[in-house]
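Shown next as structure tokens: one chain only, the form predicted on its own.
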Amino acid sequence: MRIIPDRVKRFANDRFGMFIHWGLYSIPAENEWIRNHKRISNEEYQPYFDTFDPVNYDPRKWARLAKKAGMKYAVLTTKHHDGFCLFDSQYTDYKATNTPAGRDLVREYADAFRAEGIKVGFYYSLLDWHHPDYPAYNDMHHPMRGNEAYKDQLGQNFERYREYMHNQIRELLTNYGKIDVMWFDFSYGEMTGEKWGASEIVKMARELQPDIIIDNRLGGNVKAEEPEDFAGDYASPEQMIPVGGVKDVNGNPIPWETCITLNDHWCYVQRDKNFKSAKNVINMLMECVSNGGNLLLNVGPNAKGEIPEESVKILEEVGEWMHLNGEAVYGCGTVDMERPSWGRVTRNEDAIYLYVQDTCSEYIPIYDCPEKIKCAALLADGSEVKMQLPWNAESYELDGKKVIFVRTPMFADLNGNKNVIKLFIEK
């Protein structure tokens, strides 16, 4: 069985961060692939660039709405697919310094966060639709892939991208102080593993940042025995929960975080009013960690840099719940025992978490739990909850499993707050 590193697991422990996709796509507030879906040019694009003023941006507002949601760290998209910069690269003029912005957005976002006690991540795309040497004509990505025009650019100079890359993933783990998660974006193709000087690049994270968590998305193969250097610290499912978690070739656990949207899309989309509900993420949020894994919560802030009213209004719902049963979140994970049809069960060393997300009848049955339990209670308020059998329950078959009833709190809200049953592990 691998041996998972303490920063690792401190990671893992934290179980829920906020993932924010923020740069010039904000402005046509469309998708954050639109160049892509629309062969836009780097000329075409340049009106963004030329108008990327964020008047409203207060990184320090971002931080105490992530920290009232119960979020213990935040990435932020230092530099998307587009090749724009949020932060004041010395090794190009595409950067938001140079825009009417005039601002290193990314020194003021991670200095808002740390001071709020929220771990500071950097996502940072491999790709780079803007840079000359980034391969467009034969790229399966680029927004420039079959136009004739950019055909004579085959013999482009990778390597010179390749070192501008390594020479911005450098500064980003130096100028910012420290830096807990480098979450790169993504390998494809043949444009995986040491493509990008993969190793090297963890190599220089390792050394800059010793305690930093890496993503997978450089390539390698996380799940495997003994995974490549650049492998990743942990797996990267995105828009989905596993179900029993990721596990590696010999079926033990992995670490594993998903990224998933507060709406359908990543960036601000002004049209895109399909937002999840405060019950849903907590639903998410409460699949995770019974599963082992963490949720990465994306936010997309409008081009004026606010998060909009619906997603501010759904993680200050989420944050009350999260004020009253985060126990039963962070530090918890999976449970050896039968998946209730009533819910998700989470645990740490003292204590096992019933989530009661709907139940038919007053008892909830646990079946065939790992440990013996003394007492039990609402962890919303501490109230005790009784547990016993119901007056005829030995009359009707148990299919001879080991099983508890719950009683569960005439008062519970199971709409609300008041759902989560703490049952005390007897020592």
The other form holds:
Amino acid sequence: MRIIPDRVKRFANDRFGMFIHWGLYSIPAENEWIRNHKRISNEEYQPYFDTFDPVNYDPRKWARLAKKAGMKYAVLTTKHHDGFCLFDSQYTDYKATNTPAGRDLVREYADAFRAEGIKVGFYYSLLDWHHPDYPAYNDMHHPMRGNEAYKDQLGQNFERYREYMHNQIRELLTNYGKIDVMWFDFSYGEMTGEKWGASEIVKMARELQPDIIIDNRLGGNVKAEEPEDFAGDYASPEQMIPVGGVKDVNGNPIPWETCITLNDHWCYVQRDKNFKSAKNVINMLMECVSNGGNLLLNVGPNAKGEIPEESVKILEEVGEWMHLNGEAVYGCGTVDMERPSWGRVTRNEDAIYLYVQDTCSEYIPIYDCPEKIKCAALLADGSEVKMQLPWNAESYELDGKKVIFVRTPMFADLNGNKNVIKLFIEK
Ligand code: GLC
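Given the form predicted on its own, corresponding form predicted in complex with alpha-D-glucopyranose (GLC):
Once more the chain from above appears, this time first in line as the rest of the complex follows.
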């Protein structure tokens, strides 16, 4: 059985983080892959660089919102696939300091989030559609793929790009204080593992930031019996919550984090109003926790630097629930019992938490509870919850499985915030 290092356990205890997709693509506001989709050249993309001026960028607001929502860490796109750097890298001119923004936006982010007690993470794209040494003509994702004008660039010097990337990663991990998460994105085809110089990257990262958590997108197999040194600390599914969590080849659970958008896009898309509700978000979060994973929930600030008001509202509502029920989230994980029809169950050392999403009767049956229960209370206000049996309940056990019944107070406040019942465990 693999040993999960303490730093990874701490990360897993946090359970809920904020993903932030923000960059030049927030101006066309269609998709952060817009250059790929529309085969936009560097020159055609240049106006966004020339006009990038996020006058309302105040990362303290973002950080306060994340904190209010109950998020414990954040991950910002310091450089996405378009190659534009929000940070002041000495290795490129293609950075925020040279736009009308005129400053290092990553520094302000790191300072602001740290000041609110939120752990600081950096997303860094391994792909780079701006750098002249990144494969273009024969790459499957590059905006200039198959473009005859780029055919003579086949002799690009990938070594040089690799060095550029390593230098930038070193800058990110040296110039901004303690960095908690490094989120590399992504490997494909032959562009994986040692092609990126992944072992060296990870070695450098661990030297510079001994407690850092690294995702699994440098390549390698995080589920292997003996994962490569660059395979990462956790699995990173996307837009889905793996049923039963993520397991290694031997069937042992491994740490994971799923990233999910609040509407249907990562970056700001003005017309996309398909936002999830706060309730959806809470359901997703509890689905993650009950399967032993983290939720990295995305926001896409606009070109002016503001998180869309819809997102703000949702996160504030989620925050109200988290304020009352966060105990069922942080440091909690799976319970060894079948998933009940009425909701989700999480636990820590001391208690089991019943998140009641939907119930058909006043009594919630719990089969196969792995612990002896002392008593129960509503998590939101600590008021006692009766665990009485309906008088003839014993005639209706499930396949001989022991059943305990919890009587939901007033059918619980199912669509409000008082919908978690805490079962105190007998020790
Ligand atoms: C996908 C998207 C990319 C985004 C990432 C986040 O790979 O293509 O734009 O940054 O998901 O996980």
